[in-house]
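Take a look at this single chain in structure tokens; it is the form predicted on its own.
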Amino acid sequence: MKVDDLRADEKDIYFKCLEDWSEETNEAGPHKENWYNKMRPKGLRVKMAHDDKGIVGGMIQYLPIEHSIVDGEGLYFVYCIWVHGHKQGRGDFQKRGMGKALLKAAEEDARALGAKGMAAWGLSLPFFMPASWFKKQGYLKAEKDGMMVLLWKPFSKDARPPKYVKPKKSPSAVPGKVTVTSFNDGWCTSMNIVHERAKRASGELGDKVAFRTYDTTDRSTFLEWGISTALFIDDKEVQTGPPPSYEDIKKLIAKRVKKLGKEKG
């Protein structure tokens, strides 16, 4: 295994989180790509594990905090480590040790930056970027949201812990119209399939339902909502994780349309 920076032959492996042989990717746009180039000159970093064939199995990407979705100084902080696990295209890297060895060299790589610790999140659920696994890597919790757990390790002791940032205000709707909202930085693959699924839905349902989006890549407009990724319908939050359908995604915007119509009636 042989884990290195991100090459200019694997961006488009990397801009689809290693699934390429996915259709579902191909429904993601151009955002990550976009979020990418925007944050590599803020100091992201991307490295990606390979087998001991070549094969690219896995990936790691961070940067510094300060350009984060989280608040904290002279730390850098991990968006995703993902390592493939599915049997389709390049198959099934897991149980192999990638992860660690990806976490391992993005921390070495953090404190030659003069880094003085790593923050990550973490679900306390043992799915996607498992907290748990990062506290079997010598992380501590900094802090806790629902299933959503915000970890760190020091390298100095004057490092200071990360904190959340919390959401400051809802999206209002559009007098007469049901308003579908969508946040979106693009670092994630699965919330920009979302993204452009609630845009696609929104427009073929027509005039009667009005499509908003914020780049919270701009860290102003980030901090002015204090959300990086969201989908709402109206002021109602929808659940993202995994991603629904599209044809979901259009079922909830046209129940809430009828529902305006009776309103309206």
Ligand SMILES: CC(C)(COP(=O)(O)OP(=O)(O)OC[C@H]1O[C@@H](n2cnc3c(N)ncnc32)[C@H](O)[C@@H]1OP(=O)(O)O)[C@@H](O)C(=O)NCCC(=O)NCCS
Second form
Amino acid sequence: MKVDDLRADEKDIYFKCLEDWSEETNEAGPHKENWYNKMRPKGLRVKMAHDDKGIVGGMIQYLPIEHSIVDGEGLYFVYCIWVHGHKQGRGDFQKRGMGKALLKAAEEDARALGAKGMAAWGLSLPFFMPASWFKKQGYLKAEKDGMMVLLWKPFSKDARPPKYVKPKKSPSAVPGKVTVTSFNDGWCTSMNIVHERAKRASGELGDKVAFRTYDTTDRSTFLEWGISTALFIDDKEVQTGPPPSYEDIKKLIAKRVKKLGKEKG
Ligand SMILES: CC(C)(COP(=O)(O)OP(=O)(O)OC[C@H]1O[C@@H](n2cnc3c(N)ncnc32)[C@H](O)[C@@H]1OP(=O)(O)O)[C@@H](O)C(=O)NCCC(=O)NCCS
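Please give the other form, namely the form predicted in complex with this ligand, since only the form predicted on its own has been shown so far.
Below is the whole assembly, all chains and molecules, this chain first.
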């Protein structure tokens, strides 16, 4: 197995999070590519893991924390590590050491770039990006917010732990309309799918629905709200992991449209 920097000829599969077989991924739009192009000059690093036949089985993306969705200094923040685990397409590469090799390569790279440590997020659940997996790789808990755990591995004594950026406000509704608000920065294919589905459903439900979007690749927009990726219907956040289907999102918005009609009498 080998871990290398993302090559130009691998960009398409990277933008699809290695799921080039998935119909759903085609719904994600150009957001990931846009995020990559905007963050590359800010220091985004992407590495791909290849098996002995040269097939890509995993990827990791990390960015100087100052440009990321958490607060910190001198660290790199791992947005995601993903070892393809589906039977479809390239097949299941998990539990063969690829994850460990990707994280090690990213840490070595960050050290060589002068970083004081590495930060990452994980879930206190045994799936998705498990915090327990990072702990096994020597990461410490910095903060916890519900199921979300912010982890880090200091490389030097003067490193300080990362902190969450807390939500500062919720979107308000456009008077007389159901307001669908999508915060999106583009790094996550699942959230890009949610964004596109919410936009399409809002459009199909007509002029009773206002669709608003905040591009949180713009750090001042992100810091103003304290929200990087989220979907709101009026002031209520929709649970989005794993992505709800197009039909479910449309149903949720349509329910609010019906309620609005009743309120108006
Ligand atoms: C978590 C993940 C990165 C691990 O990669 P992997 O290649 O499967 O794991 P490795 O083979 O490198 O495992 C290294 C060690 O972690 C352990 N491990 C593997 N999966 C684990 C899990 N889910 N929880 C805890 N430990 C785990 C292994 O047993 C191994 O232990 P060892 O060192 O004692 O032998 C991978 O399973 C994955 O991509 N999961 C999904 C993550 C995801 O959803 N990413 C997208 C988020 S936006």
